[in-house]
Amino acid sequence: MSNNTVIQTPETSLRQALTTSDHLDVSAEGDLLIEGASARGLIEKFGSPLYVVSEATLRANYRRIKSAFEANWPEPVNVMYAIKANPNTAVRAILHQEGAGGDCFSMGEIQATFDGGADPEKIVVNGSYKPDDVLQRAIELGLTINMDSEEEVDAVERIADKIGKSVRVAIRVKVLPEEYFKNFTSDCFKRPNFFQGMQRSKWGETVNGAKRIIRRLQNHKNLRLYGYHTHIGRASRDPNMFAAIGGELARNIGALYAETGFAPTMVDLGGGWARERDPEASGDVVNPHPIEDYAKAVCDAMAQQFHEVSMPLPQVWLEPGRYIVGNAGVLLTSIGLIKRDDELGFTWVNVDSSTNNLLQVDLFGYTYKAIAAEGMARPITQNSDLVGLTCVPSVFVRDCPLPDVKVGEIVAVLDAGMYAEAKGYHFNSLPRPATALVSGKFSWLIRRRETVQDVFATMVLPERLRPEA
């Protein structure tokens, strides 16, 4: 063996995977540290399995994406946290302290946003269909409503007129840059024809539909037309995709400006911004493109189109969720059983959580990185399937590189901040984990662990079906 050969360990594996905003380290004793708190200490304090959120990472991610767009756009930038990615009110409170706006889809998300703190001037409400109670609450609070269709105008008008209050509205545009998408394959959404899928999706109005809405709303007493919105989502890590979407959106807006004279105050670019450690790609988790690449690509493309029609530059709003919270979260889970089959040549490391708690694995095939969180200086000696305890395969990581782990040790799954708590469910009647917030060496419970009683709390058994005492 060469003297230059590096023995792979959980510690070297972690350090190779770190991004600039991660606050993960290894203690002198070889244990995982999340900021200043050890994985073992957190499990002893809060129990297992456990979601852990790093406050420092949340703040760093928000500041970086805001700075990236401000460096490439001369008008104000409003970074709105998409609370669907992680609805924990402590997360929302931290981001409100940072000055974040918000993207909401429901009464529940409006409540969670304001429970954590919110400036109504920076909040939008989205959705292809917004029930009357959502529209009324949005208007009462002074939020901006991104209207998804010409048909939706009737409901917004009716409610605004009923309560006698004006409301800012924007139009969601169905952006279809066909030249870019004609040979496009998403690294996340496994659709045979992505362009046709976008055409058929329920979201947004065509340019002609947007034109009709503009003419209808000009000089409306209660509906104040404020801007435009689009959102494709996490479809690719290619900056050219974002440039294509931004350029096409701006071209459409410029054409509408030339015809109607309406110059938007803001353009909302939605979310889907890929991260540097990118399990969403369902393969290679290393993304070579930092957020600055995406900001420059989309801002340059939009600015060019707007300048061509001499339209004043609008504010840029955007709706990052996973970018802000993704790598801020870690799932800590304890090994309960190790099954080896020498005849078949497989090993299964069973842990006390399941893909119930990391649903993107089962929904989209996300490729998460899992590491042993204790004894991290030990050499990696095996590739084992890391599996959960439900009656489906529940494979967190196939061929997960691990040292000679033992029952009771902790494994950490990175990037659990996004769509883990939000999409967790009760398959096999399993309660969901607790969540802890870490700041430096301090930690707090920010979501209590569910009990079996919580799982069944909403069920009602009619008297006639109750078993006899």
Ligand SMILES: Cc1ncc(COP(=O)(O)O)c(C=O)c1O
Contents of the next structure:
Amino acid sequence: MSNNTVIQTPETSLRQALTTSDHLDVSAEGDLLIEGASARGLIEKFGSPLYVVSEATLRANYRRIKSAFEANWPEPVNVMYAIKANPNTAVRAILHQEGAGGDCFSMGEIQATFDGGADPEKIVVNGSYKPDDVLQRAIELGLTINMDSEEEVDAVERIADKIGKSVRVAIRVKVLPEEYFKNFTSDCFKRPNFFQGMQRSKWGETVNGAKRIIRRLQNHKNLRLYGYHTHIGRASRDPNMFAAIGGELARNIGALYAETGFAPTMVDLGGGWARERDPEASGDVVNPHPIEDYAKAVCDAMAQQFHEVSMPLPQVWLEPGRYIVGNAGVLLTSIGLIKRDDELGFTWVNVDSSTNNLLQVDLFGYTYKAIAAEGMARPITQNSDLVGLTCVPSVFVRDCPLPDVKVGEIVAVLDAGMYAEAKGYHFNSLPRPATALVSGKFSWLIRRRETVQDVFATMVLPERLRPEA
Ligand SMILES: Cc1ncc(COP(=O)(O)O)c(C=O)c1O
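With the form predicted alone in hand, show me what the form predicted in complex with the named molecule looks like.
Then the entire complex follows, led off by the chain already shown.
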């Protein structure tokens, strides 16, 4: 072995993967620290498995995306946290303190948003079909409704007229920049014919549909046309994709302005902003593009189109979910059983959670980074499959580089802040983990651990089927 050979340890592996807003470190004893709290201390206090949210990371991510867009856009920027990514009320409350707006999809998401605190002026409601009760609540609260179709205008009109209240509305537009997408392969969604998929997707109105809505709503009694919306999602980490979408959206908005005279107050660009550490792209790599690259690419592309038709610049609204909460969350899970098969040459490290608690692995094949959270100075000696409890394979990480771990030790899966708690489900009747918030060395329970009784709390067994005592 040459003197220059660096021995890989969980600590070196963590340091290689750190991004600007992570608050992860290693203590002198070799334990993972989330802000100032050790993984071991958190598990002793709250039990295992455990989602942990770093308050400092949340705040840093919100501030960074806000200033990235403000630096590139002269009009106000409204960063609306997409609560679907993590509906925890404490997460919402922290972001409300920061001044974040919000994107909601359902009655539940409206409730979660307002439970944590919200300024109605900065909140939008999305969805291809919003049931009447959702529309009514949105209008009563004074939220902006991003309408998905001409058909939805009827529903919003009916309810606004019924309760006699005016409402701000925007039009979700189907944006199809064919030039960019004709030979496009997503680094995230493994599906062929992406462009046809975009055409076929249920979301948004065509430009002609948008024109009919504008004509219909000019001088409307209760529906005040406020702007436009689109959302493509985390289809690529290429800033040019966001520029293509923003440019094409702005070109269409400009053409509609030239034809109808409607100058929007805001343009809502949706979510999907790629993060720095990026399991979405199925690689243990750090995204070379900081958020500032995306902000510049999309803002430049839009400004150019608006200038061409001399349209006043609108406000920019955004709906980031993953960018804000992704790396703010870590899933801590304890090793329960280590199975070695010398004949086949495999080792399976079984932990006490499952991909039920990190569903993006099963749904989209995201490749998360998992590291031993104790004894982090030990050399990595094995590549074992890190597997969970359920009867689907539940492989958190295939060939996970680990030291010589033992039963009872903790493993940390990074980037569990997004779409983990939100999509967690009860397969194999497993109760869901608790969630703790960390700020400095302090920690609080922000979601209690479920019990088996919770899993069955909504089931009703008819009297006649009850087993005899
Ligand atoms: C309309 C809309 N806005 C925002 C988001 C949040 O996206 P992300 O978490 O990728 O930023 C989504 C995600 O599905 C969405 O559908």
